[in-house]
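Only one chain is included here, represented as structure tokens and corresponding to the form predicted on its own.
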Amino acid sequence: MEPSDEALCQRVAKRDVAAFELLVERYQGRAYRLAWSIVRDPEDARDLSQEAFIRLHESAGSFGGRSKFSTWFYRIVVNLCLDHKRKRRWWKPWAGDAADDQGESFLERQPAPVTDPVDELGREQTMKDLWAAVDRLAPRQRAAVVLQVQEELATYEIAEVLKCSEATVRVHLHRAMNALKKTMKNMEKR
């Protein structure tokens, strides 16, 4: 039987290298996807997800087990990403909208069933437009959407990750969904 994430974290607090490596193996892909979904830059996402593991290693002893390990770890990733976005905000007006040209999301890389190429192009464009709309959301709204859609976290878990109330998470999600619906309606009119 595999040890739980929580048990592994306790072992990491005691500097068990094998336990740390197992947590990295389990969470490396998720950490990168979550970071990429927030910062939308592959290099920054890689750096931030690696930094999250460094923080995990340094602060494993502070994990009290009041929440699931994944919730605690996602909070580390999200906080690093939000801090990164805040630090880089000053140059954004001059950088243009380069995020649209960068990489594909995890969802966009998933294989699709064989379809008509014209339909496929339409779906690809819709996904790109949708992710561009997600990019324009406020960082906390974007984080809430990504945690719910990609990581399939419940509202109370998202609240723990974002360190806010469940009501605030619902507001973030509601506003994000309204903005995304508006974007999709505008795309239909094209």
Given for the second form:
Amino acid sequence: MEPSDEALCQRVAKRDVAAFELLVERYQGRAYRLAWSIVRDPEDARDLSQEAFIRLHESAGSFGGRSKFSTWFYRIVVNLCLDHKRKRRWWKPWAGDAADDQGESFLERQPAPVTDPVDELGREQTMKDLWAAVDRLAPRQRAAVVLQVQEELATYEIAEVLKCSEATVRVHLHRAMNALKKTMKNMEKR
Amino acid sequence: MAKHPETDLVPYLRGELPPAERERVARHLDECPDCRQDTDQLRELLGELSRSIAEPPAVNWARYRAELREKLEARRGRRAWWWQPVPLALATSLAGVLLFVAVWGVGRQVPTAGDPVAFEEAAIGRNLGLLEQYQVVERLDLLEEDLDFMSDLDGLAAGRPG
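With the form predicted on its own already on screen, would you show the form predicted together with the partner chain?
Next comes the full complex, and the chain you just saw is listed first.
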């Protein structure tokens, strides 16, 4: 029988190299995809997800087993990505990320897309625009949407990852969905 | 009508609400056309998002893991020289010794020759060990007094004033 993630993590805490390698193989795809969904840069996503594994290696002993390993590990990945976004915003105020925390108001200022949503190509573009709108959400709202839609985490798990209450996650999701609905309406109008 | 359950709609659509809350939201939706419309739009939006999840650029996983191993080694190496138990213990001991010397040096002023009282106190301080033999010291004092007394008696016997 395959060892559970939690059992592997306990072995990593005892410096078991094979257990670490196995956890990396299990989670490399998810860690990279999650990081990429938040930072949207393949190089950064690679570095950040690798850094998450290094943190896992260093702090496996602090995994208490109260939550699932995946939730605990996602928290490491998401925190690294949010920190990364904050740092980039600090020294790149002129970049697109400067609007990260402006949420809806920024979305409302977006120019109308030029493609026709009726045909398939247009539809593809619409979906791209929709995810581009997700990228422009405030970092924690974006993380909540990605964790829910892409990683299919339940609200209480998202709360554990983001270290906040379930009520706060619901508010993040509500605000994010409102912003995205407005984007969709704008796309339908054109 | 009760407050609009705006923040409950996503968990409601995902079937995450406990039965009582779910019932409350469902009742509200029966009565509130605005919330019903919101819920329909939300359902459509969540569906669109799920169907259109973008995949990140492909990664060579063997190279990814090799890079990770290198980074891990580099991190270990950076810490290794001072973070190992022995150097760490030595560094701690050295810091302790320096602290002791600093405190001792500040607290222990060397008296100058121009201050005889301080010089004498310093001399006594250096021989504080004698106090551990206090009874012997006391007896020496008594002996000194006895010697003075006997000297006085000798003087009287010889016709000298005391």
